[in-house]
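Shown next as structure tokens: one chain only, the form predicted alone.
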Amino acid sequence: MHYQKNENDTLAQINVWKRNGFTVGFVPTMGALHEGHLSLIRKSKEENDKTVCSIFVNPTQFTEKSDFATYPKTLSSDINLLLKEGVDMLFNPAAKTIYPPDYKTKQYDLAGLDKNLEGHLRPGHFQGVCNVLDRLFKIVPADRAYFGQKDFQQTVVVFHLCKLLGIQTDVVVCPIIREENGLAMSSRNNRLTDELRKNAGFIFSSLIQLKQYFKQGNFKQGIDSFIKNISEHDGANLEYLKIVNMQSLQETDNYEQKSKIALTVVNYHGVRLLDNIRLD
């Protein structure tokens, strides 16, 4: 596996592959890799000749400095996982490589996609995501880039960013990978105790029940039941449940329309857990 920290060396190697006719897949991560990340890597390896994974904890997307400082950093074990999966290159840049001293933070026209849901609760988060992806897509001009559905709002923003900037990389969204109890895999899950992690499957089971109510046309009952299910668990606080259009992310009360998804965040004993389920 090529281990690169330098921008020019990374781009040069990818250009060599492309000149030789190889397709390149890209999986951008912030490390602390788990089975969800590995599923993206495996999908990339299925669809491309070469797969690049980046590990960079991006400071510009954290609204709280304490969250950035405490974000798990497990580079040694991450590298072992990447070697096991047969990744062709790890790009692990320093902050000054992504954001050199003369870098000017950009503000992108995201057509309001960054203003609601997570954007409302974490102002500036998606602008930070776009700044780092703009840089990464230039350094790693891949044919395809892979993202997980768990961060659904982010995937919609990334599609918009690529269209806005004319980025030729195809964005591929892959299904949520779940733990045995249904909890969506996330680096944040490591902040839960073993017992709480086992119990946290109630979020997904509540989403499944919500979808069943919606299929039967019992929309209000489904939403009320979801809120009740979450509130019955000690230490669980529902930050939001939103039914939104999958393209615009606009909240809808026309629950019979197609292309809708339920997005939720449950704060469980101080850990924010994101999940979602398609409703059509």
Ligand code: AMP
Second form
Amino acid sequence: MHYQKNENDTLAQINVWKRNGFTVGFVPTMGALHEGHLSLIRKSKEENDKTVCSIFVNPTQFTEKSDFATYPKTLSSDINLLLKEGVDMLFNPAAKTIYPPDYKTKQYDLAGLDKNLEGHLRPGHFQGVCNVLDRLFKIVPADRAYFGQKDFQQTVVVFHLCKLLGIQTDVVVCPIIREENGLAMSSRNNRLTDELRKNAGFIFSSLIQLKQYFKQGNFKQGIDSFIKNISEHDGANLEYLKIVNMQSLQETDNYEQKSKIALTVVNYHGVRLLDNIRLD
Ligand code: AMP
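Show the same protein again, this time as the form predicted together with adenosine monophosphate (AMP) rather than the form predicted alone.
The complete assembly is shown below, putting the previous chain first.
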């Protein structure tokens, strides 16, 4: 596996591969790798000749300094996982490589996609995501890039960004990988105790029940019982449950409409747990 920290060497290696006719898949991450990340890597390996993974904890997308400071860092075990998966290159830049001293933070016109849901609770988060991806896509001009549906709003923002900037990389969205109890895997799950982590399956089971109610046309009952289910768990606070259109991310109360997704964040003993389920 190539281990790169430098912008020019990374781009040069990608270009060598491309000149030799290899296709390149790219999996951007912030490390603390788990099966969710590995599923993206496996998909990339299936669909491309070469797979590049980046590990970079992007400071500009954090709205809480303490969240950034305590973000889990497990580089040596991450490297072992990448070796085991047969990844061709790890790009692990320093902050000054992505944001050199003369870097000017950009503001992208995201047509409001960055304003609601996560964007509302974490102002500037998606602008930070776009700044880092703009840089990363230039350094790793891959044929395809892989993102998880767990961060659904992020996938919609990334599609928009690629169109806006004319980025030639195809965006591929991969399903949510879950722990045995249904909890969506996340690097932040490490912040839960083992016991809480075991209990946290109620978020997904509540989403499944919501979907069943929606299938039967019992929309109000579905939403009410979701809210009640969550509130019954000690230490669980529902930050939001929103039923939105999958393309526009606009909230809808026309529940008959097609292409809906339920997005939720539950704060469970101080840890924000994101999840979602398609409703059709
Ligand atoms: P992160 O390291 O949290 O920035 O995540 C890197 C990529 O992995 C993002 O595209 C995430 O959506 C994706 N990802 C994180 N958790 C999961 C999961 N449980 N299942 C599928 N993809 C995931």
